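One chain is shown next in structure tokens, namely the form predicted alone.
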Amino acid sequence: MKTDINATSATTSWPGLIEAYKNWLPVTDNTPVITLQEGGTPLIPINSIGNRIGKKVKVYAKYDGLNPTGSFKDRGMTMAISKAKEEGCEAVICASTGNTSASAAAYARRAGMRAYVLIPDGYVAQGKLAQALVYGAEVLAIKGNFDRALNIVQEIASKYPVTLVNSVNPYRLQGQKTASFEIIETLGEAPDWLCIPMGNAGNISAYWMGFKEYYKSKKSKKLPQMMGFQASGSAPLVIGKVIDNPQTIATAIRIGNPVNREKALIAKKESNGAFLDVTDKEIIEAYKLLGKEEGIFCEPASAASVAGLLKRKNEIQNGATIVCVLTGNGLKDPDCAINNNDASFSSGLEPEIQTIAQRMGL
């Protein structure tokens, strides 16, 4: 992977995305870089998905679940927290379905700041809640959904000395755009399709920003079609209206009123892309396929990108190169994994060789 840094040896460590792409980011020598060495995540061939499509397509997973707190949010948070620190901020706040709270808490604490997170009570996966607590966030669970929580934190940030680090913070998208740089550097060119889950729609907006910047600088010769996917019970961008009570097993994208709606619609129009919904059943099937056929454990929302690709496979041109963004690690939501798998689990067995061998079919 080529970047703006000079790797002098095989042992040179990845410095984090701000140092790697500082010429492409709104930072100066006065910006204190708050990093956990985020970014630099792998682009993994997922041949079983490509084989299901045929047409000699190449399909890759951009696995951002390997970021420090297990999700793509770290890309934006290193920028948001670094700039907040530069401005003398002492506390940050966010609304979250889980991943943002974990990332905000980790980076805020690394910067020596307080972190406040508002979550919808009972609607955050346990792995994500555990992270926010361990990182030392002050967690406030409200009776209501994510959209209500976001309204509250926006108002608080406008009245009190705390910095909002949701994706309405422009520095978040600046950090997140670097994933598109990495894709182009790895492939040598932009893909034909970029398939991505959509919740608050910041990530699809950020990717499009990054692709356009590299294209304008002639680091790529083409732009991808941006294919955004939402869960059927939480698809405001697909149906074109706010959903008051969004529902889906994919908690990370259970958002009924995305704040980056307009940016996402621009990305769709400019790229000649499309938005589509996928059912929870389709999401879980893709989730299980990635695990049992590719060895990739992602959270349910991530699998929406693969589910959407499979749903639209008849539209793909021969020989196309496709990247599916996997936004979060499967360990974020262990309950989903336990309740949705095709594995064999045997318990209460006698600790005897014959018993074990027999159960193994030997």
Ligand code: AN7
Contents of the next structure:
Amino acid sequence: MKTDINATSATTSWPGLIEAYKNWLPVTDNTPVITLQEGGTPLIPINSIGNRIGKKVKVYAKYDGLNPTGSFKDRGMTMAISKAKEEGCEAVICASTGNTSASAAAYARRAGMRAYVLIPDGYVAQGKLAQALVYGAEVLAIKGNFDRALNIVQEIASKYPVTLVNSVNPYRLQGQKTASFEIIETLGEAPDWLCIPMGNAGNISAYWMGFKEYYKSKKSKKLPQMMGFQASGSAPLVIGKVIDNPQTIATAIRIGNPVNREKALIAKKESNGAFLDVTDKEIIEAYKLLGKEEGIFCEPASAASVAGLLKRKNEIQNGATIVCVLTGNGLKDPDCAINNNDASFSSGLEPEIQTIAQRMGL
Ligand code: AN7
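Next, report the structure of the form predicted in complex with the ligand; the form predicted alone has already been given.
Shown next: the complete complex, the earlier chain at its head.
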């Protein structure tokens, strides 16, 4: 049973996920914890999505866009950077479609390290680029896509004294698995379905690890089916082969050669889950629904989880509990928002009561 939480403790007591879950993470008393108090994100009912499915399902959004840099990457980065610091490292490097670079920069700089980030020139959303710059990263934009950038940083990290903080770094997934713990603690049980967007497929692998660990420790009685979604123009895990030139409006998951492919396929198999693609149109549809019917602004890649759920609604059992992971904040990609909404926007109006009232239809 939970005891009453007063407002002061509710706003000050969350210590960040390493402190909250230290018994489940590869840290010791000697690990310098680099934290921005990430994790502990809300699980929000999204009834308008549930109503579209019917069958008395309960649908929740795990809104990880409320992490300190606005994406789930902070869960992995607090671990990766704390361990890098413990090992005496002075610089980190990553390839990124945007969110990893923002998170790596924030945590690395907080730890007093240099952060080198390689990004695909012209394909990183404005908010993410702004963050990497403000957090003081050394931003290297290449004439190539994410997959090429990842090859380069892997090579560099193997030759030079810089630590790689992409999701091939095992500490990343350790940190990210804590989202599953939080979901089980909030619901009192694992959900039936976990819907999640996939790019490099690190996050789905991390969630599966978390669900299995809590299940083995009897903190839950069931395991969810892992439902992974990719954008149609960028769906190597759905079609089963590498894509040389991935394309999608959801630039976060514009990835053609996922490094965590094997782990993700195991998660799918073990959980009796499924992978499916959703078109950019379906992604934007879900993105707009979340905004205008639920008041939740996520980035387009995140909306793929809800788009996927709606696409598979015929396969859902009556009474099921479903969690959709909203991996990133909508503010990350203002261009997408401004170009894709159903709002009425009148600009250049005369600052007069009559004009305004008329426009309001009064
Ligand atoms: C919002 O930042 O790969 O399947 O370089 O930013 O674990 O790769 C981002 C990925 C989903 C996919 N949603 O997660 C990067 C990067 C958002 C993301 C994904 C990403 P993975």
